[in-house]
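Heads up, the chain below is alone and in the form predicted alone; it's given as C-alpha coordinates.
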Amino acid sequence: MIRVAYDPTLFQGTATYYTSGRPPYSRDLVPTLAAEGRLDGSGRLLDVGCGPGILSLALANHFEEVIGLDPDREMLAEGARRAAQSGLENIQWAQGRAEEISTLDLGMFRMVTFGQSFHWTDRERVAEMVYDRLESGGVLAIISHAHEGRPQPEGPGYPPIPHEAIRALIERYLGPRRRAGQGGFAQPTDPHEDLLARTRFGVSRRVFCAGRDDIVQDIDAVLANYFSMSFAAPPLFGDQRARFEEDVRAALTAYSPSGLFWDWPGDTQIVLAGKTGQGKRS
(Lines of atoms letter the chains of each structure in order from A and count residues from 1; the text may use other names and numbers.)
(Lines give C-alpha, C1' and ligand atoms only; values in the text may rest on other atoms or scores of the structure.)
Protein backbone atom coordinates (compact mmCIF):
# COMPACT_ATOMS: atom_id res chain seq x y z
CA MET A 1 0.00 0.00 0.00
CA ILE A 2 1.36 3.43 -1.00
CA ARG A 3 1.32 5.89 1.92
CA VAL A 4 1.04 9.66 1.59
CA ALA A 5 0.38 12.70 3.76
CA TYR A 6 -3.33 13.40 4.27
CA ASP A 7 -5.67 15.11 6.72
CA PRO A 8 -6.90 12.01 8.58
CA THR A 9 -9.88 13.82 10.08
CA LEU A 10 -11.72 14.49 6.80
CA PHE A 11 -13.64 11.20 6.79
CA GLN A 12 -12.44 9.89 10.13
CA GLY A 13 -14.87 7.45 11.66
CA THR A 14 -17.16 7.31 8.60
CA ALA A 15 -16.03 4.15 6.78
CA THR A 16 -18.17 1.66 8.66
CA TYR A 17 -21.25 3.83 8.11
CA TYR A 18 -20.72 4.36 4.40
CA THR A 19 -21.97 1.07 2.99
CA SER A 20 -24.90 0.78 5.40
CA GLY A 21 -26.04 4.39 5.10
CA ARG A 22 -25.34 5.65 1.58
CA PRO A 23 -28.19 4.97 -0.87
CA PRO A 24 -27.20 2.77 -3.82
CA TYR A 25 -26.71 3.97 -7.36
CA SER A 26 -29.09 3.11 -10.19
CA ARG A 27 -29.37 -0.54 -11.18
CA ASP A 28 -28.53 0.65 -14.70
CA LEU A 29 -25.21 2.24 -13.74
CA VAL A 30 -22.93 -0.75 -14.29
CA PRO A 31 -24.58 -1.84 -17.59
CA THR A 32 -24.38 1.77 -18.81
CA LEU A 33 -20.69 2.07 -17.94
CA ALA A 34 -20.03 -1.31 -19.55
CA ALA A 35 -21.70 -0.17 -22.76
CA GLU A 36 -20.10 3.29 -22.80
CA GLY A 37 -16.64 1.87 -22.14
CA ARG A 38 -17.14 -1.21 -24.32
CA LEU A 39 -16.00 -3.28 -21.40
CA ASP A 40 -15.29 -6.92 -22.13
CA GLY A 41 -13.50 -8.14 -19.01
CA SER A 42 -10.08 -6.95 -20.14
CA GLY A 43 -8.11 -3.83 -19.24
CA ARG A 44 -7.78 -2.00 -15.95
CA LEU A 45 -9.98 0.34 -13.90
CA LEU A 46 -8.81 3.14 -11.61
CA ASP A 47 -11.46 4.13 -9.07
CA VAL A 48 -10.37 7.46 -7.58
CA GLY A 49 -11.68 8.41 -4.15
CA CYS A 50 -12.95 4.86 -3.97
CA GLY A 51 -14.02 5.02 -0.33
CA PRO A 52 -15.03 1.52 0.80
CA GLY A 53 -15.06 0.31 -2.79
CA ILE A 54 -18.66 0.80 -3.89
CA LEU A 55 -17.73 1.18 -7.58
CA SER A 56 -14.58 -0.94 -7.38
CA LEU A 57 -16.57 -3.98 -6.31
CA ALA A 58 -19.50 -3.32 -8.64
CA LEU A 59 -17.24 -3.10 -11.70
CA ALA A 60 -14.62 -5.69 -10.76
CA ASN A 61 -15.98 -8.42 -13.03
CA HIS A 62 -15.70 -6.13 -16.06
CA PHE A 63 -11.91 -5.72 -15.81
CA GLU A 64 -8.78 -7.81 -15.42
CA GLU A 65 -7.61 -5.56 -12.60
CA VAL A 66 -9.08 -2.77 -10.49
CA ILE A 67 -7.13 -0.22 -8.45
CA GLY A 68 -9.06 1.51 -5.68
CA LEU A 69 -7.32 4.77 -4.76
CA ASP A 70 -8.22 6.72 -1.64
CA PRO A 71 -6.31 8.81 0.92
CA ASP A 72 -8.19 7.35 3.90
CA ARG A 73 -6.79 4.13 5.36
CA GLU A 74 -10.04 3.25 7.12
CA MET A 75 -11.90 3.42 3.81
CA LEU A 76 -9.33 1.22 2.10
CA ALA A 77 -9.44 -1.33 4.90
CA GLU A 78 -13.22 -1.47 4.65
CA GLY A 79 -13.00 -1.88 0.88
CA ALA A 80 -10.48 -4.71 1.23
CA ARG A 81 -12.70 -6.41 3.80
CA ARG A 82 -15.73 -6.20 1.54
CA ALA A 83 -13.79 -7.44 -1.49
CA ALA A 84 -12.53 -10.46 0.46
CA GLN A 85 -16.05 -11.14 1.69
CA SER A 86 -17.26 -11.08 -1.94
CA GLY A 87 -14.45 -13.33 -3.14
CA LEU A 88 -13.03 -10.67 -5.48
CA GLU A 89 -9.30 -11.13 -5.95
CA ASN A 90 -8.57 -8.69 -8.79
CA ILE A 91 -8.85 -5.46 -6.74
CA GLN A 92 -5.75 -3.73 -5.36
CA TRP A 93 -5.94 -0.87 -2.88
CA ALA A 94 -3.61 2.16 -2.93
CA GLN A 95 -3.48 5.02 -0.46
CA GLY A 96 -3.11 8.37 -2.16
CA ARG A 97 -4.81 11.57 -3.27
CA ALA A 98 -6.11 12.23 -6.75
CA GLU A 99 -3.58 15.03 -7.08
CA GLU A 100 -0.79 12.45 -6.79
CA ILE A 101 -1.91 10.22 -9.67
CA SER A 102 0.99 11.36 -11.84
CA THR A 103 3.58 10.50 -9.17
CA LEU A 104 2.19 7.10 -8.19
CA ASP A 105 3.28 4.07 -10.17
CA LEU A 106 -0.23 3.01 -11.14
CA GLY A 107 0.11 2.20 -14.84
CA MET A 108 -2.44 2.81 -17.59
CA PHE A 109 -6.19 2.33 -17.48
CA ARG A 110 -9.14 1.66 -19.74
CA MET A 111 -11.52 3.58 -17.45
CA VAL A 112 -11.15 5.99 -14.54
CA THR A 113 -14.11 6.57 -12.24
CA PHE A 114 -14.90 9.15 -9.58
CA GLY A 115 -17.89 8.16 -7.45
CA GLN A 116 -19.05 11.31 -5.62
CA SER A 117 -15.40 12.28 -5.23
CA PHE A 118 -14.36 14.53 -8.13
CA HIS A 119 -15.60 17.69 -6.38
CA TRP A 120 -13.05 17.09 -3.59
CA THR A 121 -10.14 17.43 -6.00
CA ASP A 122 -8.22 20.14 -7.82
CA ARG A 123 -10.40 19.22 -10.76
CA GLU A 124 -8.61 20.71 -13.76
CA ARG A 125 -5.22 19.51 -12.58
CA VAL A 126 -6.56 16.06 -11.77
CA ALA A 127 -8.39 15.78 -15.10
CA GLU A 128 -5.13 16.40 -16.94
CA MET A 129 -3.42 13.71 -14.85
CA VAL A 130 -6.23 11.28 -15.58
CA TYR A 131 -5.93 12.01 -19.31
CA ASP A 132 -2.30 10.89 -19.16
CA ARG A 133 -3.24 7.68 -17.33
CA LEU A 134 -5.94 6.66 -19.82
CA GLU A 135 -5.26 4.43 -22.78
CA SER A 136 -6.29 5.80 -26.19
CA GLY A 137 -10.05 5.43 -26.36
CA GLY A 138 -10.28 5.24 -22.59
CA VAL A 139 -13.15 6.78 -20.63
CA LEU A 140 -13.40 9.10 -17.64
CA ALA A 141 -16.68 8.67 -15.73
CA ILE A 142 -17.70 11.11 -12.98
CA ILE A 143 -20.64 9.64 -11.07
CA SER A 144 -23.03 11.23 -8.60
CA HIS A 145 -26.64 11.35 -7.48
CA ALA A 146 -28.75 13.99 -9.26
CA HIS A 147 -31.84 15.07 -7.36
CA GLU A 148 -32.53 18.65 -8.39
CA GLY A 149 -34.60 18.93 -11.56
CA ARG A 150 -35.07 15.19 -11.93
CA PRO A 151 -38.63 13.76 -12.13
CA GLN A 152 -39.47 12.29 -8.76
CA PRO A 153 -41.16 8.88 -8.89
CA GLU A 154 -43.84 7.60 -6.56
CA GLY A 155 -42.44 6.14 -3.40
CA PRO A 156 -43.27 2.93 -1.54
CA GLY A 157 -45.66 4.70 0.84
CA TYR A 158 -43.32 5.74 3.66
CA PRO A 159 -42.54 9.40 4.38
CA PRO A 160 -39.35 10.77 2.82
CA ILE A 161 -36.33 11.34 5.03
CA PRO A 162 -36.71 14.83 6.61
CA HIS A 163 -33.32 16.05 5.48
CA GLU A 164 -34.02 19.70 6.30
CA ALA A 165 -34.84 18.87 9.92
CA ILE A 166 -31.71 16.74 10.30
CA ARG A 167 -29.49 19.39 8.72
CA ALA A 168 -30.98 21.96 11.10
CA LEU A 169 -29.92 19.75 14.02
CA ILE A 170 -26.43 19.41 12.56
CA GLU A 171 -26.22 23.19 12.29
CA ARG A 172 -27.37 23.57 15.89
CA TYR A 173 -24.56 21.30 17.08
CA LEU A 174 -21.76 22.18 14.64
CA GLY A 175 -22.62 25.70 13.53
CA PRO A 176 -23.70 27.12 10.15
CA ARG A 177 -20.34 26.65 8.40
CA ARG A 178 -20.14 23.34 6.58
CA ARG A 179 -17.44 21.32 8.31
CA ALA A 180 -14.86 19.15 6.55
CA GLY A 181 -12.22 17.64 8.78
CA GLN A 182 -10.20 20.43 10.36
CA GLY A 183 -11.50 22.98 7.86
CA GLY A 184 -14.54 23.75 5.73
CA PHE A 185 -15.76 22.97 2.24
CA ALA A 186 -17.69 24.72 -0.53
CA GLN A 187 -19.00 22.93 -3.61
CA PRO A 188 -17.51 24.02 -6.97
CA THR A 189 -19.75 26.49 -8.73
CA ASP A 190 -19.07 25.50 -12.34
CA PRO A 191 -20.34 22.19 -13.76
CA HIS A 192 -17.86 19.40 -14.38
CA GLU A 193 -18.58 19.66 -18.11
CA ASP A 194 -17.37 23.28 -18.18
CA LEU A 195 -14.26 22.32 -16.27
CA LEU A 196 -13.48 19.40 -18.59
CA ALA A 197 -13.89 21.66 -21.62
CA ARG A 198 -10.80 23.54 -20.44
CA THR A 199 -8.71 20.35 -20.46
CA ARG A 200 -7.51 17.96 -23.14
CA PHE A 201 -10.74 16.01 -22.75
CA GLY A 202 -12.67 18.85 -24.36
CA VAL A 203 -16.31 17.98 -24.91
CA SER A 204 -18.01 15.72 -22.37
CA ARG A 205 -21.59 14.59 -22.03
CA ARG A 206 -24.02 13.81 -19.29
CA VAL A 207 -26.01 10.58 -19.04
CA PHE A 208 -28.73 9.80 -16.51
CA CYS A 209 -29.66 6.37 -15.18
CA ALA A 210 -33.03 6.03 -13.46
CA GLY A 211 -32.55 6.09 -9.69
CA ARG A 212 -33.89 3.49 -7.31
CA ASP A 213 -37.43 4.29 -6.18
CA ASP A 214 -37.76 1.42 -3.69
CA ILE A 215 -35.15 2.26 -1.03
CA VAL A 216 -36.58 2.06 2.48
CA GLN A 217 -34.33 3.03 5.40
CA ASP A 218 -34.84 2.62 9.12
CA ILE A 219 -33.64 5.15 11.68
CA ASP A 220 -30.27 3.43 12.11
CA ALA A 221 -29.66 3.61 8.35
CA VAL A 222 -30.65 7.29 8.18
CA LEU A 223 -28.18 8.05 10.98
CA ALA A 224 -25.52 5.97 9.22
CA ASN A 225 -26.08 8.01 6.05
CA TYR A 226 -25.30 11.25 7.89
CA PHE A 227 -22.43 9.77 9.91
CA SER A 228 -20.86 8.74 6.58
CA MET A 229 -20.66 12.37 5.47
CA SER A 230 -17.61 14.56 6.01
CA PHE A 231 -19.81 17.38 7.34
CA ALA A 232 -21.38 15.10 9.98
CA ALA A 233 -18.53 12.69 10.72
CA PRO A 234 -18.91 11.28 14.25
CA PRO A 235 -15.71 12.85 15.69
CA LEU A 236 -16.99 16.35 14.86
CA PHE A 237 -19.63 16.06 17.58
CA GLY A 238 -17.15 15.22 20.33
CA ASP A 239 -18.83 14.54 23.66
CA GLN A 240 -22.15 15.80 22.26
CA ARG A 241 -22.52 12.91 19.84
CA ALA A 242 -24.88 10.91 22.09
CA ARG A 243 -27.15 13.94 22.56
CA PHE A 244 -27.14 14.66 18.83
CA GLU A 245 -28.07 11.06 18.06
CA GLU A 246 -30.89 11.15 20.60
CA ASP A 247 -32.26 14.35 19.05
CA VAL A 248 -32.12 12.88 15.54
CA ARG A 249 -33.87 9.69 16.66
CA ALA A 250 -36.59 11.71 18.38
CA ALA A 251 -37.12 13.89 15.30
CA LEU A 252 -37.26 10.88 12.98
CA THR A 253 -39.74 9.06 15.22
CA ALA A 254 -41.97 12.14 15.20
CA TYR A 255 -41.92 12.15 11.37
CA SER A 256 -42.55 8.42 11.03
CA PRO A 257 -43.77 6.43 14.06
CA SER A 258 -43.00 3.22 12.15
CA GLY A 259 -39.35 4.28 12.02
CA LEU A 260 -39.22 3.70 8.25
CA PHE A 261 -38.49 6.25 5.54
CA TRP A 262 -38.36 6.46 1.77
CA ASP A 263 -34.88 7.33 0.56
CA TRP A 264 -34.82 8.64 -3.01
CA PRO A 265 -31.33 9.97 -3.79
CA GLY A 266 -32.37 11.00 -7.29
CA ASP A 267 -31.18 9.62 -10.58
CA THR A 268 -27.59 8.52 -11.09
CA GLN A 269 -25.70 11.06 -13.18
CA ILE A 270 -22.62 10.15 -15.21
CA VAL A 271 -20.41 12.79 -16.82
CA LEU A 272 -18.47 10.98 -19.56
CA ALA A 273 -15.33 12.14 -21.33
CA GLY A 274 -13.09 10.14 -23.64
CA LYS A 275 -9.43 10.21 -24.56
CA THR A 276 -9.33 10.56 -28.33
CA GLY A 277 -5.61 11.14 -28.66
CA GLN A 278 -6.25 14.62 -30.07
CA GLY A 279 -6.40 16.70 -26.89
CA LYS A 280 -6.06 20.46 -26.67
CA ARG A 281 -2.68 20.41 -24.95
CA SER A 282 0.59 18.62 -25.57
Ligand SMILES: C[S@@+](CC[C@H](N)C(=O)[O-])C[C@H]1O[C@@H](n2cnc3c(N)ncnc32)[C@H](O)[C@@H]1O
Contents of the next structure:
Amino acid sequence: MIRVAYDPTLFQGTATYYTSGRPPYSRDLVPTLAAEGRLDGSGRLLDVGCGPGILSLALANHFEEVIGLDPDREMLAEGARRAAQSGLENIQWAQGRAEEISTLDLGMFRMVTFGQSFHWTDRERVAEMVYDRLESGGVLAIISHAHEGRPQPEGPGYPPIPHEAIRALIERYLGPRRRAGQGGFAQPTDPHEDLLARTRFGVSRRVFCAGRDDIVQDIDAVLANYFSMSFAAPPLFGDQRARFEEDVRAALTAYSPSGLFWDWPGDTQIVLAGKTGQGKRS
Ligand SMILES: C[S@@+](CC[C@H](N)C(=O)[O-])C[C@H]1O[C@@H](n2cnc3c(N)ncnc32)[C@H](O)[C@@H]1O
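Pass me the form predicted together with the ligand as well; I've looked at the form predicted alone already.
Below is the whole assembly, all chains and molecules, this chain first.
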Protein backbone atom coordinates (compact mmCIF):
# COMPACT_ATOMS: atom_id res chain seq x y z
CA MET A 1 0.00 0.00 0.00
CA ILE A 2 1.39 3.40 -0.97
CA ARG A 3 -0.76 5.80 1.04
CA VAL A 4 -2.70 4.71 4.07
CA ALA A 5 -4.42 7.89 5.23
CA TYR A 6 -5.54 10.64 2.91
CA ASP A 7 -3.86 13.98 3.45
CA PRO A 8 -6.33 16.79 2.63
CA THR A 9 -3.50 19.21 1.90
CA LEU A 10 -2.19 17.05 -0.97
CA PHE A 11 -3.56 19.26 -3.75
CA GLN A 12 -4.43 22.29 -1.62
CA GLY A 13 -4.27 25.51 -3.60
CA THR A 14 -3.70 23.77 -6.96
CA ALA A 15 -7.23 23.54 -8.44
CA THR A 16 -7.37 26.95 -10.10
CA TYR A 17 -4.00 26.36 -11.79
CA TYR A 18 -4.96 22.96 -13.14
CA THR A 19 -6.77 23.72 -16.37
CA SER A 20 -4.57 26.62 -17.44
CA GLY A 21 -1.33 24.77 -16.65
CA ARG A 22 -1.74 21.07 -17.35
CA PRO A 23 -1.23 19.93 -20.92
CA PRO A 24 -4.29 18.23 -22.42
CA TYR A 25 -4.55 14.53 -23.20
CA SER A 26 -4.39 13.15 -26.74
CA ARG A 27 -7.12 14.16 -29.17
CA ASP A 28 -7.66 10.42 -29.75
CA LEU A 29 -8.34 9.67 -26.08
CA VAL A 30 -12.10 10.20 -26.04
CA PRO A 31 -12.77 8.36 -29.34
CA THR A 32 -10.56 5.50 -28.14
CA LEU A 33 -12.41 5.22 -24.82
CA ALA A 34 -15.74 5.45 -26.66
CA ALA A 35 -14.73 2.57 -28.94
CA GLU A 36 -13.19 0.44 -26.16
CA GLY A 37 -16.23 0.90 -23.92
CA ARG A 38 -18.74 0.69 -26.80
CA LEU A 39 -20.18 3.92 -25.45
CA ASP A 40 -23.53 4.95 -26.91
CA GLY A 41 -24.67 7.80 -24.70
CA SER A 42 -26.34 5.52 -22.16
CA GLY A 43 -24.96 4.16 -18.88
CA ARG A 44 -22.93 5.87 -16.18
CA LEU A 45 -19.31 6.93 -15.76
CA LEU A 46 -17.43 7.14 -12.47
CA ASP A 47 -14.39 9.43 -12.82
CA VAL A 48 -12.21 8.81 -9.76
CA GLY A 49 -9.75 11.47 -8.65
CA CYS A 50 -11.57 13.65 -11.16
CA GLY A 51 -9.75 16.84 -10.11
CA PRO A 52 -11.36 19.77 -11.93
CA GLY A 53 -13.31 17.30 -14.08
CA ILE A 54 -10.90 16.90 -17.00
CA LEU A 55 -12.25 13.47 -18.02
CA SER A 56 -15.73 13.98 -16.53
CA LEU A 57 -16.34 16.88 -18.91
CA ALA A 58 -14.59 15.32 -21.90
CA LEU A 59 -16.70 12.16 -21.63
CA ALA A 60 -20.00 13.65 -20.43
CA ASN A 61 -21.70 13.44 -23.82
CA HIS A 62 -20.98 9.71 -24.04
CA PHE A 63 -22.99 8.84 -20.91
CA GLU A 64 -26.38 9.41 -19.42
CA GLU A 65 -24.80 10.37 -16.11
CA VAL A 66 -21.29 11.07 -14.86
CA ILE A 67 -20.08 11.09 -11.26
CA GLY A 68 -16.85 12.98 -10.60
CA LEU A 69 -15.35 11.70 -7.34
CA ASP A 70 -12.51 13.49 -5.56
CA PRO A 71 -11.57 14.15 -1.93
CA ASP A 72 -10.55 17.74 -2.65
CA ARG A 73 -13.36 20.29 -2.34
CA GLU A 74 -11.55 22.96 -4.35
CA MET A 75 -11.11 20.54 -7.25
CA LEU A 76 -14.80 19.61 -7.20
CA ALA A 77 -15.84 23.27 -7.10
CA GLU A 78 -13.63 23.95 -10.11
CA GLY A 79 -15.14 20.95 -11.92
CA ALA A 80 -18.69 22.18 -11.20
CA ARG A 81 -17.78 25.67 -12.39
CA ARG A 82 -16.30 24.35 -15.65
CA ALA A 83 -19.28 22.03 -16.26
CA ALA A 84 -21.72 24.93 -15.80
CA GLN A 85 -19.63 27.05 -18.16
CA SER A 86 -19.85 24.27 -20.77
CA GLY A 87 -23.58 23.79 -20.24
CA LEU A 88 -23.14 20.16 -19.11
CA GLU A 89 -25.93 19.14 -16.77
CA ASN A 90 -25.39 15.40 -16.40
CA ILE A 91 -22.37 15.52 -14.07
CA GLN A 92 -22.70 15.06 -10.29
CA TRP A 93 -19.78 15.87 -8.02
CA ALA A 94 -19.06 13.64 -5.02
CA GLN A 95 -16.51 14.28 -2.31
CA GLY A 96 -14.67 11.15 -1.27
CA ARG A 97 -11.61 8.99 -1.69
CA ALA A 98 -11.27 6.05 -4.05
CA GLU A 99 -10.82 3.88 -0.97
CA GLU A 100 -14.41 4.77 -0.01
CA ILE A 101 -16.01 3.58 -3.26
CA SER A 102 -17.51 0.52 -1.58
CA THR A 103 -19.10 2.52 1.24
CA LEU A 104 -20.38 5.46 -0.82
CA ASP A 105 -23.79 4.83 -2.33
CA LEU A 106 -22.72 5.44 -5.92
CA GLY A 107 -24.57 2.76 -7.90
CA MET A 108 -23.25 0.82 -10.89
CA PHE A 109 -21.15 2.06 -13.81
CA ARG A 110 -20.36 1.20 -17.41
CA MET A 111 -16.91 2.74 -17.15
CA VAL A 112 -14.63 3.85 -14.32
CA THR A 113 -11.78 6.21 -15.17
CA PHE A 114 -8.71 7.30 -13.22
CA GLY A 115 -6.89 10.22 -14.89
CA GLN A 116 -3.43 10.59 -13.30
CA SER A 117 -5.00 9.56 -10.03
CA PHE A 118 -4.72 5.77 -9.64
CA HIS A 119 -1.16 6.03 -8.28
CA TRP A 120 -2.49 8.11 -5.36
CA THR A 121 -4.70 5.27 -4.18
CA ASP A 122 -4.36 1.95 -2.43
CA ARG A 123 -4.46 0.44 -5.90
CA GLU A 124 -5.20 -3.24 -5.31
CA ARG A 125 -7.96 -2.63 -2.79
CA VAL A 126 -9.43 0.13 -4.95
CA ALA A 127 -9.35 -2.04 -8.12
CA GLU A 128 -11.37 -4.70 -6.28
CA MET A 129 -13.91 -2.07 -5.20
CA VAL A 130 -14.14 -0.79 -8.77
CA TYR A 131 -14.74 -4.34 -10.00
CA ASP A 132 -17.80 -4.56 -7.77
CA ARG A 133 -19.17 -1.24 -9.07
CA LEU A 134 -18.81 -2.13 -12.77
CA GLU A 135 -21.66 -3.61 -14.80
CA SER A 136 -20.84 -6.90 -16.52
CA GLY A 137 -18.87 -5.93 -19.66
CA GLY A 138 -17.87 -2.62 -18.01
CA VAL A 139 -14.39 -1.15 -18.39
CA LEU A 140 -11.76 0.25 -16.03
CA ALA A 141 -9.53 2.82 -17.77
CA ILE A 142 -6.38 4.18 -16.08
CA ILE A 143 -5.11 7.18 -17.99
CA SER A 144 -1.84 9.10 -17.83
CA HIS A 145 0.75 10.90 -19.94
CA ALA A 146 3.61 8.62 -21.02
CA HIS A 147 7.09 9.74 -22.08
CA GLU A 148 9.18 6.70 -21.40
CA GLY A 149 9.92 4.69 -24.52
CA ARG A 150 7.66 6.90 -26.64
CA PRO A 151 9.01 8.61 -29.76
CA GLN A 152 9.46 12.36 -29.38
CA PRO A 153 8.01 14.42 -32.27
CA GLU A 154 9.59 17.51 -33.86
CA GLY A 155 7.58 20.17 -32.06
CA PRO A 156 6.52 23.64 -33.20
CA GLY A 157 9.97 25.26 -33.01
CA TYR A 158 9.98 26.80 -29.50
CA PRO A 159 12.40 25.62 -26.80
CA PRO A 160 11.01 22.78 -24.69
CA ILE A 161 10.00 23.66 -21.12
CA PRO A 162 13.26 23.35 -19.12
CA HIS A 163 11.79 20.90 -16.61
CA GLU A 164 15.15 19.98 -15.11
CA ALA A 165 16.00 23.59 -14.34
CA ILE A 166 12.59 24.22 -12.74
CA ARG A 167 12.80 21.03 -10.70
CA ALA A 168 16.25 22.11 -9.49
CA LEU A 169 14.73 25.41 -8.32
CA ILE A 170 11.90 23.56 -6.56
CA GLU A 171 14.50 21.39 -4.85
CA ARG A 172 16.42 24.50 -3.76
CA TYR A 173 13.26 25.85 -2.08
CA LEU A 174 11.61 22.65 -0.82
CA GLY A 175 14.49 20.22 -0.39
CA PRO A 176 15.44 17.05 -2.24
CA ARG A 177 12.55 14.86 -1.05
CA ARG A 178 9.53 14.95 -3.38
CA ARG A 179 6.87 16.75 -1.36
CA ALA A 180 3.19 15.84 -1.22
CA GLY A 181 0.97 17.62 1.28
CA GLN A 182 2.38 17.21 4.77
CA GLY A 183 4.67 14.36 3.78
CA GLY A 184 6.48 12.82 0.83
CA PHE A 185 5.45 10.56 -2.00
CA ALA A 186 7.02 7.53 -3.64
CA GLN A 187 5.66 6.59 -7.06
CA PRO A 188 4.51 2.94 -7.15
CA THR A 189 7.14 0.91 -8.97
CA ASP A 190 5.17 -2.07 -10.25
CA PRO A 191 3.18 -1.50 -13.44
CA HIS A 192 -0.61 -1.25 -13.12
CA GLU A 193 -0.91 -4.41 -15.26
CA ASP A 194 0.98 -6.49 -12.65
CA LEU A 195 -1.19 -5.12 -9.91
CA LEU A 196 -4.42 -5.76 -11.86
CA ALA A 197 -3.28 -9.34 -12.52
CA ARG A 198 -3.57 -9.91 -8.78
CA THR A 199 -7.21 -8.73 -8.75
CA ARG A 200 -10.41 -10.15 -10.21
CA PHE A 201 -9.74 -8.10 -13.36
CA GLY A 202 -6.87 -10.44 -14.17
CA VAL A 203 -5.82 -9.41 -17.66
CA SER A 204 -5.34 -5.79 -18.70
CA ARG A 205 -3.73 -4.15 -21.70
CA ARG A 206 -2.00 -0.90 -22.50
CA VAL A 207 -3.05 1.31 -25.38
CA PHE A 208 -1.31 4.52 -26.51
CA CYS A 209 -2.95 7.52 -28.15
CA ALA A 210 -0.66 9.97 -29.96
CA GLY A 211 0.09 12.96 -27.73
CA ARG A 212 -0.39 16.55 -28.89
CA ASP A 213 2.83 17.82 -30.41
CA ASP A 214 1.72 21.43 -30.90
CA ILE A 215 1.16 22.75 -27.37
CA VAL A 216 2.79 26.15 -26.85
CA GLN A 217 2.76 27.62 -23.33
CA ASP A 218 3.73 31.04 -22.07
CA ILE A 219 5.55 31.67 -18.78
CA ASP A 220 2.30 32.05 -16.80
CA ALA A 221 1.09 28.68 -18.08
CA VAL A 222 4.41 26.98 -17.27
CA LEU A 223 4.20 28.37 -13.73
CA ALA A 224 0.55 27.29 -13.49
CA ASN A 225 1.57 23.79 -14.58
CA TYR A 226 3.99 23.53 -11.64
CA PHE A 227 1.60 25.17 -9.15
CA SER A 228 -0.98 22.52 -10.14
CA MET A 229 1.35 19.72 -9.00
CA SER A 230 1.16 18.29 -5.50
CA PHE A 231 4.99 18.51 -5.21
CA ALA A 232 4.99 22.24 -6.05
CA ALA A 233 1.60 23.27 -4.62
CA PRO A 234 1.66 27.01 -3.78
CA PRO A 235 1.19 26.56 0.01
CA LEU A 236 4.40 24.50 0.20
CA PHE A 237 6.45 27.63 -0.55
CA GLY A 238 4.93 29.65 2.29
CA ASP A 239 6.34 33.19 2.39
CA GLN A 240 9.02 32.22 -0.16
CA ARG A 241 6.43 31.86 -2.88
CA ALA A 242 6.93 35.27 -4.54
CA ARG A 243 10.71 34.76 -4.62
CA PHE A 244 10.31 31.29 -6.10
CA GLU A 245 7.99 32.67 -8.77
CA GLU A 246 10.49 35.43 -9.59
CA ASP A 247 13.31 32.88 -9.92
CA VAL A 248 11.24 30.66 -12.21
CA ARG A 249 10.25 33.63 -14.39
CA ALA A 250 13.89 34.73 -14.67
CA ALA A 251 15.06 31.21 -15.56
CA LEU A 252 12.30 30.79 -18.16
CA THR A 253 13.04 34.16 -19.77
CA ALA A 254 16.71 33.17 -20.06
CA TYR A 255 15.72 29.92 -21.79
CA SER A 256 13.27 31.54 -24.23
CA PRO A 257 13.45 35.30 -24.78
CA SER A 258 10.06 35.10 -26.60
CA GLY A 259 8.61 33.73 -23.37
CA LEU A 260 7.09 30.79 -25.26
CA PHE A 261 7.79 27.09 -24.78
CA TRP A 262 6.95 23.80 -26.39
CA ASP A 263 5.08 21.58 -23.94
CA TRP A 264 5.41 17.93 -24.90
CA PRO A 265 3.35 15.87 -22.43
CA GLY A 266 4.12 12.58 -24.18
CA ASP A 267 1.57 10.18 -25.57
CA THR A 268 -1.58 9.39 -23.61
CA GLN A 269 -1.49 5.94 -22.09
CA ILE A 270 -4.60 3.96 -21.19
CA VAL A 271 -4.45 0.76 -19.16
CA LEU A 272 -7.71 -1.04 -19.89
CA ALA A 273 -9.29 -3.87 -17.94
CA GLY A 274 -12.74 -5.31 -18.46
CA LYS A 275 -15.20 -6.94 -16.12
CA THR A 276 -15.99 -10.19 -17.85
CA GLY A 277 -18.06 -11.63 -15.06
CA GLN A 278 -15.47 -14.41 -14.72
CA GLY A 279 -13.25 -12.88 -12.06
CA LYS A 280 -10.90 -15.04 -10.05
CA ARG A 281 -12.72 -14.34 -6.79
CA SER A 282 -16.31 -13.40 -6.32
C1 LIG B 1 -3.32 14.88 -10.89
S2 LIG B 1 -5.00 15.13 -10.39
C3 LIG B 1 -5.89 14.37 -11.74
C4 LIG B 1 -7.09 15.16 -12.21
C5 LIG B 1 -7.82 14.59 -13.42
N6 LIG B 1 -8.34 13.28 -13.15
C7 LIG B 1 -6.99 14.53 -14.68
O8 LIG B 1 -7.12 13.57 -15.44
O9 LIG B 1 -6.24 15.48 -14.97
C10 LIG B 1 -5.12 13.89 -9.13
C11 LIG B 1 -6.40 13.96 -8.36
O12 LIG B 1 -6.48 12.79 -7.54
C13 LIG B 1 -7.10 13.15 -6.34
N14 LIG B 1 -6.78 12.14 -5.29
C15 LIG B 1 -5.70 12.07 -4.49
N16 LIG B 1 -5.81 11.01 -3.66
C17 LIG B 1 -6.99 10.40 -3.97
C18 LIG B 1 -7.67 9.27 -3.45
N19 LIG B 1 -7.16 8.52 -2.47
N20 LIG B 1 -8.87 8.96 -3.98
C21 LIG B 1 -9.41 9.69 -4.98
N22 LIG B 1 -8.80 10.77 -5.52
C23 LIG B 1 -7.60 11.12 -5.01
C24 LIG B 1 -6.56 14.54 -6.03
O25 LIG B 1 -7.39 15.25 -5.14
C26 LIG B 1 -6.50 15.14 -7.42
O27 LIG B 1 -7.64 15.91 -7.70
